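Next up is one chain by itself, shown in structure tokens, the form predicted on its own.
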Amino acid sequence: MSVIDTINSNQGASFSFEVLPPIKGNGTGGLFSTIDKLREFNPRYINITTHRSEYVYKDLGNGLMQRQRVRRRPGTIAIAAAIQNKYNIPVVPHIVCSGNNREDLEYMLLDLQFLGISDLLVLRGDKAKDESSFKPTGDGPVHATDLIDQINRFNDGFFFDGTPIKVPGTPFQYGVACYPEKHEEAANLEADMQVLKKKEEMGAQYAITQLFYDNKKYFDFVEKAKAIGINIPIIPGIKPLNKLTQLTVIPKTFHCDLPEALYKEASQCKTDEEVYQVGIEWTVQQCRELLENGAPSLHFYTANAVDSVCEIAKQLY
């Protein structure tokens, strides 16, 4: 079942998660440890990040330093097959413009269909952690607009300088991203919405949002996005509080706001532990109310949270 036929199915809300690939050198059995943690509660897919390269500096030691390219967490693609095949699992690999020019993805859509994947989350993706703005590689798309015009073009049956697919395989299907509080590159909401709405024009099936804290921001979005024609399923993204330096660290990083009442519960803690109990209550509380008032479905980011997403889940699964 692909996942827009999931969120269709009306059975209840369905539970899904987001899992990194390992760090180079790391093997999978920290990824299938998660992996057999969340199983229980039955999710309907797995999505799985992308990582672009990005340069580092290595000390020669001789006084000079060798600029090199590195990438931490390889293999998205060959991750999701081995997903879906050990435990027969819905895969959703992220296909980003970050990192990769148009062949490179052109290779990753035969790659996939290949292996029998055909659900996508198309991404821009982030910028390169030494530029100050995103920059494409090579020919590669600038936004996640340009990506999903390849993959409409590649589902038609052409590559991308044109050339006839002589057997085309089983057409992709795709979500993407959203934000609730808007894209930290997008001059206002409005503007962001959007594109949004112009990514539901060209095909995209479902959006899953950025993580957020606030309802209230998630059901105004929803409200927003219906008003100006957005039809499409709109799927809360979730990652419960877990650490102190989170109180910080989440509203820069993901451009997101904690709601005071949070704020104020969890910075009164003065362990891991004790926000750990308060992540886990809010997010609770933040599922039953999202749930009671029509979200399709939920999505968890685990990274760093797994043990906090099993108890969530135990209490709403």
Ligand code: FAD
Second form
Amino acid sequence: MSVIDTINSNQGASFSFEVLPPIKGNGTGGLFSTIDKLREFNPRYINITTHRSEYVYKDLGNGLMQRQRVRRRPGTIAIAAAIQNKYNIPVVPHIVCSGNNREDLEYMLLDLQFLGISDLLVLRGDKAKDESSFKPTGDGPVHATDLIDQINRFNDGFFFDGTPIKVPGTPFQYGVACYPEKHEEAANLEADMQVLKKKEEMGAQYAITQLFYDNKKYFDFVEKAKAIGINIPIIPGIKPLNKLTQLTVIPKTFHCDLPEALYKEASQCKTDEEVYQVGIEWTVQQCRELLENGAPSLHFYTANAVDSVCEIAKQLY
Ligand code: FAD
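Structure of the form predicted in complex with the named molecule, please, following the form predicted on its own?
Complete assembly follows, chain above in first position.
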């Protein structure tokens, strides 16, 4: 079943989650044990993130440094296929503009077709760590909408240079990202929401939100989206707090506010274990309220949070 069919099938509070490909050299054991733990909650689909290459400086020991390209977490497409084969659960690899030119992306689409993977999450992707703003790679797309355009042309039976595809495969279906608290680069929330509207008009079937802790922000966003004619399901992206350091790291990294009540409670904790408990309690309440008020399903970010997500899922499902 495709992701959008799952979301529309009205199966109640359906559960899905996002995983990261293993760190280069680590094998698949850790990732599969994560999926083994979360499988008991009947995930409807599993997203797999994509991580661009970064530049690091290697000390050559002779007083010189060498700039080297490193990809810490390669293999998104292969890992998606491995998960699909092993678990027979629909997979949603993230396909990003970041670090890819048009040809790279075209070959990814071909690989995905050969593997029988047709659900994607289409994103611009993060900027390189050593850049102050996002820069496309060669002729690569600048925005998620440019990548959507390439995918739509591929679905219509054309490579990016206009050559017809002799045997077009199953068309890709896709979701996109959205930001209840605005994307960090957007001039304002309204401008950012117009981008989401454009993505829907181009073919996005659903949107998954950036993580957030304040449900009011999500409900306001959904209401505003409806008011400007956005009709696709907007799926809450959820990540429980579980470490003291996250009180500063999460707002900075994901550009979301921690509600005063959550911050107050978590900042009184002395240990990560205490924050872990606060995170679970908050997230269970948060999820219940989301579902009671019409959220189409829940999508969990599991990076460094697998145990909390299991505990929360146990209480919800
Ligand atoms: P875009 O839609 O391109 O938007 C980026 C900015 O440009 C926004 O401010 C938007 O308002 C503006 N904009 C968009 N289109 C236009 C236009 N046509 N003209 C003018 N302005 C425009 N990152 C990764 O690297 N790998 C991942 O696997 C990954 N997974 C994610 C999953 C989810 C659910 C979410 C919410 C985010 C994820 N990210 C991931 C992070 C995401 O790539 C970043 O937030 C990125 O900075 C923006 O991606 P986007 O697709 O929203 O970009």
